[in-house]
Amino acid sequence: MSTGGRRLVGRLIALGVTGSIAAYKAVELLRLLTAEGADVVVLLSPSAQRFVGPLSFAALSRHPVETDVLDLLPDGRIGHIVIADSADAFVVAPATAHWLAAMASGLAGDVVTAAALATSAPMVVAPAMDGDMWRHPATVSNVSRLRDVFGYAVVSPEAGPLASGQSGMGRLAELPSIVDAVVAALAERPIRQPDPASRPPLAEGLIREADLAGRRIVITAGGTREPIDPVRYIGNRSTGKMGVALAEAALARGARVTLIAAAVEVPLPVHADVTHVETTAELREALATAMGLGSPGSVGSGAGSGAAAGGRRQTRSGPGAGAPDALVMAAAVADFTPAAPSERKIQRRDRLHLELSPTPDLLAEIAAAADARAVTAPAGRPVLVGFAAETGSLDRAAEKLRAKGVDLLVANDVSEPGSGFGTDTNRVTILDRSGTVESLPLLGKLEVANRILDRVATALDARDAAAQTAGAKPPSTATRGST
């Protein structure tokens, strides 16, 4: 049967990843294994969790990322040897001077090291470093046994641009350039285990169809922050996770994907198009860009002091020109500002008293906009979804609903163990404009995106088939929310 140029069909592909700032690499070269028919699991060094999140590679890959040496799959197997024991390959990009050195001294330290010393597949290694730090006789020595003792290829790496900003011997080699090793490495050998269950399983939830291809979703995540002085801030316990978990999840599903980013605490996807953020008013700006909205004043008015007092905006690619297909507000937006932020930093020695102004609510300004708007654009209503978060209760969640005149409203107890901010689990109730409730247990947020998401979609096709029945113009909406 014609592979149809497909050079990894069938093959499982173990991709360990360890801490070097191009570690980010790792997803497109993830991408690219996949795009030659590889099933691929990754596996993550600690060091490497602090440039890229697991989450992108869950996504992408459909399977558990191994990040630690204890964890054990769903049925208690033991994940990273059941990946030593399947990979057809095992390809290590980018590799760190230092686990080069550990893998010449047989040093297990981590899944990524552990993994390696346990398997019999083909090496592949792209090392990245600082050129110094490659061209060190130690690192010369930790290649060459590697190499020509333990029979690893290892792909060389290339002159350029480095993190330190010099420029030498160390970028990783071209993602291609590695591909085509891990081609050459497995040759003719056979596929190791073609039996699925002896395999690494795929991870629950998390495999979906791309029903967000050609759509763009604007999602927001983190927690804003309002400046008091040039140090102190008024902020609240979000970690950007969930937001985070919901712009992976769309990346996977063939969505481009627009995230406002406020405070987060993990690394965000690289396949996103990023603007940074960290005052409400910041915020207001880049929704009404992202949402096609023109000026924040034409989304409303109202908008807190804290962009004034110290705040700060950078954008690493802008969003694209018109309104999106929906948007996911998981942003915790701060519910007050200082009136008067200082200038300077207020002294201890000071008595403080603090006036706080409400901000705006971004949600409800947006979905009035877009009401308005959606009597005459021909790409019709945005879906839009909000987030609560609750304490003790959801009883309010109703009511936020018709409030913010959103489609869906997201209510979770940060109260409640594993529900809160900063966990990786979450417990989520999903209400919608017709009065349904649906409660969803304890799940990972990745899964819990993922539910979001298939709200979503199914609700942009309905939209789509309603504006076809009204012969291409869609519905006017300008009423629902008052339902």
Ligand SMILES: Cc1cc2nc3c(=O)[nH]c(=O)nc-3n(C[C@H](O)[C@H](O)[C@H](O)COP(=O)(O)O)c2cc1C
Given for the second form:
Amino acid sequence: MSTGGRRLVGRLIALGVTGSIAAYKAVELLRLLTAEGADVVVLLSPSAQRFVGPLSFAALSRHPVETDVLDLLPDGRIGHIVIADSADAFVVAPATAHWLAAMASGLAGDVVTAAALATSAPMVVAPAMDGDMWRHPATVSNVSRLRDVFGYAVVSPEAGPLASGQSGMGRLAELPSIVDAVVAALAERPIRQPDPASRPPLAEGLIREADLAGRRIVITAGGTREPIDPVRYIGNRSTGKMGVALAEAALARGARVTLIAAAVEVPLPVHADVTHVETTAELREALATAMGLGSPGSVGSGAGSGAAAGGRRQTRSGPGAGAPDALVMAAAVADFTPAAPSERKIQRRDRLHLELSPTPDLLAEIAAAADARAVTAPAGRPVLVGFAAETGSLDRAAEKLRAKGVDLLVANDVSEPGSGFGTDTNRVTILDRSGTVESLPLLGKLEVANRILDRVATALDARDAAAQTAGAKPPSTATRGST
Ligand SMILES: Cc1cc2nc3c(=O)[nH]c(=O)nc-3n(C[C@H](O)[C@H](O)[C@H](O)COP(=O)(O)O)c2cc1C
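Output the structure of the form predicted together with this ligand; the preceding block shows the form predicted on its own.
Up next: the whole complex, starting with the chain shown before.
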């Protein structure tokens, strides 16, 4: 069998990630291992999940991520044992000082140590930590025990800038050298478990083609906060899980993603262009930029006034000019904002009267601006997706779809158990302009995200086909496949 020079074809590699500042690099390591032809399954320690969310790894590996040593697979098998028994090699990168100590002592308190103890696959360990931690006699002795007694390959950290702000020994080794160590550890060993039934399951819902390659999608996530004074705000219960799942799924399908993040409680995707916002007014401004519509004033009328106190708009990476292909507005945006936020902390009184002003309907503004622009550039109208969080009946959803002028409206009953804010699942109904109503069952948020993106991909293909028939150049064809 020709492997096209790829060194890990047919191999199953277990990638254990622990709670280091370098955990985000494991996403890139996963990509490199996959590029070598490996099937990769990821295990995250509880601390690692504070640095990088399992969604990134699930979307890219197309396997469910092992996060809890006590969780069973849907078919009843013990997840970390299945990985231990079927992995051809097990790489822990980054490996914390804590993980090295736990492993050296044979403790099995999390999925990474438990699976490592249970496997007979060759182990590759790439530590990353502060220089003093690396030099501490405890770490030195743990590393030599792993290397000399357990026979693990240790890819030593390198000198360079550290999370502490200092420079020194402890930085995670360059990723290609970790990949090389995995290849070397495997040598000529045969594939351990070629039978798919013996391997970890695939996350069925995550198997999608890269059908959004070359597309640019703007996604909003989380809840806005409207300041009352510099200390207090009016917020909502959104955690950002749905918006982040959409961003992860879109990235995994090849899209370039601009994520406008209001208050979110989950780690953000490593490969998205992220703009942080707090208030509705900041979100409006960030949207205008991301949608290539100029200043918020040119989008519509009626400004929200929330930026007066406590605003903290911050851009990690510019969203880029020009109209994107789609906007998915998953953020929970305040309907009202204090009319005159105080610049000083309001003191306790018998009574506080707050005057609230309605915020602008951001999606309706964008839709109107997109329609206006579509008159001169018909091929360029982005597909617009709105969300409607309701309690009880979803009867108002069809009216909202019309009022906002969006292509798709995703409605859900946030009072239903397992649906809405903070949950890992969602039950949504997708409505479109033609009157089609698609009611989905209760699904994981990543699968819900993929179902929504299926509709976006179809709408974009239809848009491009219509533009081609009309003789216009579809906006993305020049760049599709080039990102
Ligand atoms: C911002 C931050 C960065 C950290 N980076 C590292 C690191 O690079 N290496 C390390 O050994 N510990 C690091 N720690 C400490 C670990 O997260 C901590 O020891 C944790 O218990 C490790 O758990 P785990 O090994 O089960 O993942 C860091 C902690 C924080 C708050």
